[in-house]
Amino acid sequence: MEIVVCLKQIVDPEIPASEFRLDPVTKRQIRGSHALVISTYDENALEVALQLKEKQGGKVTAVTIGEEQATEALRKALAMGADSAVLISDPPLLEADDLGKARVLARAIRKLTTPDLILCGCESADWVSRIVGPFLAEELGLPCVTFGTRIEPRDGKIVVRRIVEDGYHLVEAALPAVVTIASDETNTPRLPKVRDIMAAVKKPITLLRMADLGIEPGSLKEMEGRIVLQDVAIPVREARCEFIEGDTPEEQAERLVLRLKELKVI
């Protein structure tokens, strides 16, 4: 089985909330020296095409559109188990929305092979956008099935458990087809060993340029999409203490109830 999984690589989205930063005009995150992560939906992602891979046979192909520091992330896909890695990088190509990326994303995959199976993350960590997965289904064509956990194949087809708020579907699907992944106790991402992280770091990356997959730089408009970002903001909390006197406890609440119906709480 031919499984294809795309990467993204963000910042950590465990830094604390003071040091998160955007810049004023472009409205994105400010990176900085903070530590880079593959998104978190995206390495459970990675985990379940590595068990079809155990199961049934075949390659995985780690893919992302990034800098040239995005090679970390696909340093670590090889190193869990990834046959190959794909960097997709130009400038231009970075600035592109989820529609845009996707259509980066579908060039790329047609020009290296014909993949059975293609599973994204149900949703990036750092923007929350749900959208790249079932975008990238349209542009190749594709059956798309999303919020899945686990992945079985059955008769060349794949049946998909796919959670929903009281429970989950079982969905099938025709091959090929895009998968969005969300996690469960099943996808757990491994941890690589020391060896293979060694090993990893040896093995060749495949880098994809504009002039690769025929995007010329005068038609970058087919690259973009009809996404508008309005406006970002980082959200501001304001936080009180007020502290209620009291000689005995049952003052102290006698205080305390009679300032909550002050403050119309109670």
Contents of the next structure:
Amino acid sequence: MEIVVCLKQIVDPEIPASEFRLDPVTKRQIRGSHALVISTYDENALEVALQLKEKQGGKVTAVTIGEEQATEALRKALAMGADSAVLISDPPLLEADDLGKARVLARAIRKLTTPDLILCGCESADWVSRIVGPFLAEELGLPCVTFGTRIEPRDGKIVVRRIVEDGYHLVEAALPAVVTIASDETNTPRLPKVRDIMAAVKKPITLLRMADLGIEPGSLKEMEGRIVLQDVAIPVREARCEFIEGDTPEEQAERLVLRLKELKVI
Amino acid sequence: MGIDWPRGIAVLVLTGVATAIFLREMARIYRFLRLGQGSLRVDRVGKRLLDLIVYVLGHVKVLAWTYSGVLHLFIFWGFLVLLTTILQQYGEAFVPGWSLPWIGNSPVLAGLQDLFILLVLVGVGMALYLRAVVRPPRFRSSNPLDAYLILGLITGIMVGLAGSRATAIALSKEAPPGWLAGAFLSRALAVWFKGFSPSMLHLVHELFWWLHLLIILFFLTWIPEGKHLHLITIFPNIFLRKLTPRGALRPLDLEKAESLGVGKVEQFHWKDLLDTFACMECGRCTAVCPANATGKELDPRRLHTAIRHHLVEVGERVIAARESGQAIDRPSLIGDVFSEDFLWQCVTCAACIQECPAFNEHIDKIVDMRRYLVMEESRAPDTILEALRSLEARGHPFKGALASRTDWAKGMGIKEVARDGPAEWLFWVGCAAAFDERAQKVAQAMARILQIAGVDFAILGGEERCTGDPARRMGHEYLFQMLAQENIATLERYGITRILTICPHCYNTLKNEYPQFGGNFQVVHHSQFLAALLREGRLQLRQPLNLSLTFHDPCYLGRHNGEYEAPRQVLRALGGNRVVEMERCRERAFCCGAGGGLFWAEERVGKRINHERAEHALETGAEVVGTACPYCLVMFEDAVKAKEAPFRPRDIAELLADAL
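Starting from the form predicted on its own, produce the coordinates for the form predicted in complex with its partner chain.
Let's see the whole complex now, leading with the same chain.
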């Protein structure tokens, strides 16, 4: 089975909230010197792909759009067991929106291979837009299953276990298909074996520029959606402490109720 | 005096047969040892020879356990002194009435020999009492038949010897031997044979004489079969023991190693295999093991005996397979011989190593097998994997930490090397004190003391990474080496030479393990630094702390680095304090449960180690448990919460800061 996994390198989502900074001009997170990691669910998607490869045989290709540094994320994917890796990198791409990125990914995938299955994380741990996977399916004209956790191949099709609010759905899909992956206990990303980490250093990473995908510098804008990001802000959390006075517990309780009503809490 | 050829030749033939059996078995064991990895390099020969005198002849470690130490001393020295009687016997075999030149007729030697016959029997009696009546749990996994057989053989040798000496005296009424005056025991026993006819006496003498010789020869053939092999292997084992710091694990060449860690018995270092043949199954290691004491599977004695039994079982086939190149079917080292749980229960506290009279190294073997699991198989308990992933991604093992590395220092006016340049001392904070809310208070207390004492210091801040101690002890040598190289590069870039740390784990790794990678720094633990500040009068105590105190020795400060005094000096200097020791303190201290990377493990089997240790502290009735390690501190805090114990754990720096 030929599997492509789309993944994204992001700032460690585990950094303390106090360290989170936004750039008011680009409206993006400032990376600073924070650790960069593969977005959480993308790692689960890679794990699902690797498990399928172990069961079925085949090949796993990791694809990312990002800066040069994103090769580190690809090296990690190679160390975990991906067979090849592709970095799509060009400065304008960093500004592209979700639809633009999905269209770029679609072009790259069409150029590289004819996959049986394309996996994405169900959402990125930084922007959480949850839409690149479905856009990608749309662009490639493929069926799409979102929030899958496990994939069983069956008679040339796949059965995807898809989490829903109070349980799961089993969804059958024809191949090729796009599945976005959520986490469960069966797809915790593996710790790469040390030999594989060392071998990953020697595996080649294909670099694609916009020109390689036939995208003119000016035409990227046309590929994007019509949504404009107006503003981003870090929510301000305030905590105040107020003492309710009163001579007796009854009196304190009464005043507390009045105050809560005043604040429209009750 | 004629030569008794028939007897002489009979003795030689029997000796030859026994020696041949002995050598054949020893050669087999030698071939098994040769399966191991690594080469033989001997440095510091003088020190090693001295060790043989102190620890073999002097029994210094054996005597650390008084009862069994004394009984062993009797038997061991008896064996040495009575070697003279064996030489004597070989002379007699050819020449009746022969005695050793110069000393053979000495009453002093005869007296010594008789004394040791008695002491050996006393020793055997004490051993029997211990095994059969006292039955300490440490003997549980040892083979009792082997022990009783040996005690029986020793008794037989003594009876044969005493009997032949007594009958020799009785036989030589007219011309008593020159040594008679000293042989108080044999002389007394000779009285029993007074009424025997000369021919009967002669027969009885012959019986004793042969009994003595035959048991010795049988003993010789039996030595390689059981734990009594230690009387040979102990010499090379102590001579070749690890002389590098105890806290430093053996480095692994990741580029060259055929296997990353040990998944098969022949992948152990050959000295580790020798260790297993030097184990005399005394079980002292198991008796002091905190995991074993809290009902877990880990048994440091079985670690050795099981490797030995497994090696003996599969050794011949492994040798044959090596020649033929074919794979063999055999029980798996990890899985069949040791469960993964067994390997993940070790806190690397070195209590076992401290007690082992043979200087066996338990931790290296366990970490070698963890290395195999983690690096070759990517297998470890989930929470351990989580910590490893965090170390890899963000350079610290505390996933989900709410603080940044420098949050604790906000508003304290502390220098950061990158911003303010290096200072006289680098204050290495460590991940625990940076990210754990409770342990942050230790970093703050320490910084405040340094400021009060006017010490010029700076921190690395965001450039500090985990030293790699947990990664290394969890078996991820690759990750450890990455972190070590990164830290060494940072330290060298700033030209840092002097490091002060509040974490014994960082202390041990910076001091003992970084030199393996070319990082040589002067490293001081805060207990030592504070003791020095107090000694030099650089801190004025404002108020004595009127508290009753006990002190918990961190394993990586105490047993791994031999520092027991400095933290106690600090506590004593606090004035008015009453320091009560726990029963298990200093070299015998009981781990808090966090070492070996197990701070990040779920302790699911048995009683929690920190709860057990909190009970030890409770027994002292102290109001405060002093520690000198952020991990010990947090483990105690958890135990105090769970058990609602009426004492407070505090770091020595916190206590000292309160008194300023």
